[in-house]
Amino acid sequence: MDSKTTEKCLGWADLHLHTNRSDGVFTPTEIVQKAAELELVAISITDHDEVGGIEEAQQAAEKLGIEVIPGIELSTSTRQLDVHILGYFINWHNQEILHYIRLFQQERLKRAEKIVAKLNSMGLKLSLDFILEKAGAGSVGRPHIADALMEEGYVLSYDEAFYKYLGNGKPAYEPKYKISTVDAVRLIHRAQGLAFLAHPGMDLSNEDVTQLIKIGLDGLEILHPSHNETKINYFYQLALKNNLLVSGGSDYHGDRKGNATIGNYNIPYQFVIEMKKAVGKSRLLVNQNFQKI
């Protein structure tokens, strides 16, 4: 990103932040909290397929001059390829993404008991409803069932609990329900929303991202921690060649994971008065004459 950027900046926004609706650690109140200690002018909260922290966070920026622009983040697959859709400015009073999101819920529980079970007959006691009683009203994920593990005194940290047995590849791994790309991208705009590739060079080529940009990406995730200055160059000029609009954020999720902290990865807030420019747009064209891949 050029000079001329940050020269005009009218504030700095974080979009890509998690609660503990989804596998956050802090409420959506306290991530505005921390937000307003931080002088952002805009944040996005973007829970793991869901949406209820969002009211919750808006409420709360309303007191103290902060703009909360609803979001979600939409587990996906293409081509047995991880993909992270990131929803902006939807409607998520839509009933049709409420319905996806209902779906996703019942696939967590599911994915969880099969977890809890592995772990069960490996020797590790955990009772479901423990682990569901952490995750709390949000949507039940690995890291609740990381954190049990520790409490439980089976592992050390929450790193451990993934490298011996939640993460890719270990003996209680359960793969996750994912919709397929295209699909959530529809969906997204099916809701009034504008669809974003997250973080595109943390699991994809950059082949792969350029393929998926011909679904009907709205913009790309050009700032995030696992990003270097490379990425972020080679995605803002992919980005601007495309006609795409670019966003960016710290993917926190609390001090969980020794993730980035909110406030580290910002992007102009033109950025956002970009997006907010497209919002209104008819998105049914674009979404009649997606190309597969």
Ligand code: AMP
Given for the second form:
Amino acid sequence: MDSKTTEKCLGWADLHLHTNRSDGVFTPTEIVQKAAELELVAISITDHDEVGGIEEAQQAAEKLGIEVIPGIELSTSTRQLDVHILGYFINWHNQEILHYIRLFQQERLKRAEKIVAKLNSMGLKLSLDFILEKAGAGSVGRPHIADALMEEGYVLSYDEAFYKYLGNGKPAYEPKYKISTVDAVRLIHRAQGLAFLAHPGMDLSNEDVTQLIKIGLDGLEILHPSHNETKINYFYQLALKNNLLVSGGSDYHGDRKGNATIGNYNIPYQFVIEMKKAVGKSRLLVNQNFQKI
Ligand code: AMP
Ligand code: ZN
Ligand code: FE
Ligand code: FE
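Beyond the form predicted on its own, can we have the form predicted in complex with the ligand?
Now the full complex is given, and it begins with the chain already shown.
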């Protein structure tokens, strides 16, 4: 985003980052170090269905003078649509959040087992243990399986693994366990966080986004590698019109995919200040009469 968008620059923030606690490549400490090198003032760790990287990131950040906003990216669905919901400023010790995380982890493990069985039946010899080794302490996902396929020489690139086997509708595809979008938003609110619609321009229609706003979201992620300038402006105006907060970030997963890079999708820290003013005052806490869609 252009530095001219803020009159008084308070610095820059990247509020969408993955670590190796989900399917990112780098440890939480390494992510914080990269952010420090880029002189960011704030970041959010937003691992998929996982909060395990937050504490390490906060410890590393304390020494480097960076603010780490506790975050999560929840896998949700609404009417067959894949919807990612970002939770910011969540109390990540919240028992209900931790319960869901355990559930997501168990379901991801079952899903990985099914994907491996499909690959094996196609003659590709991969073991679940090998994949779990790749995932380490993090929750297992398709990126780990893609890495394993590459390492075993079944594909030449990470993208080829998705294109040939793992992508939506491809032969080894297995759907992921998801909670309903409304439940995810309520869960985040009960953990005192703010719920944002992640990358609304990536694979949702404008009509879908308009409908989703009605369930009680606090904000929209307007800046994302999948958004061109037209989309950024569209979602910014949509947020203003609906009295929603705005966020953004790189959705960095490490250098594995070569495109989205930390440091290239920063938002003004002023946006974080606006978010902080809203913490604890989210619409659903004030008004439980959210609209069912
Ligand atoms: P999972 O949570 O296991 O479904 O994995 C989702 C992750 O896989 C996304 O966050 C992306 O990082 C990656 N991914 C999904 N589809 C593709 C694709 N077609 N090409 C490359 N990476 C992909
Ligand atoms: Zn991911
Ligand atoms: Fe996402
Ligand atoms: Fe993400």
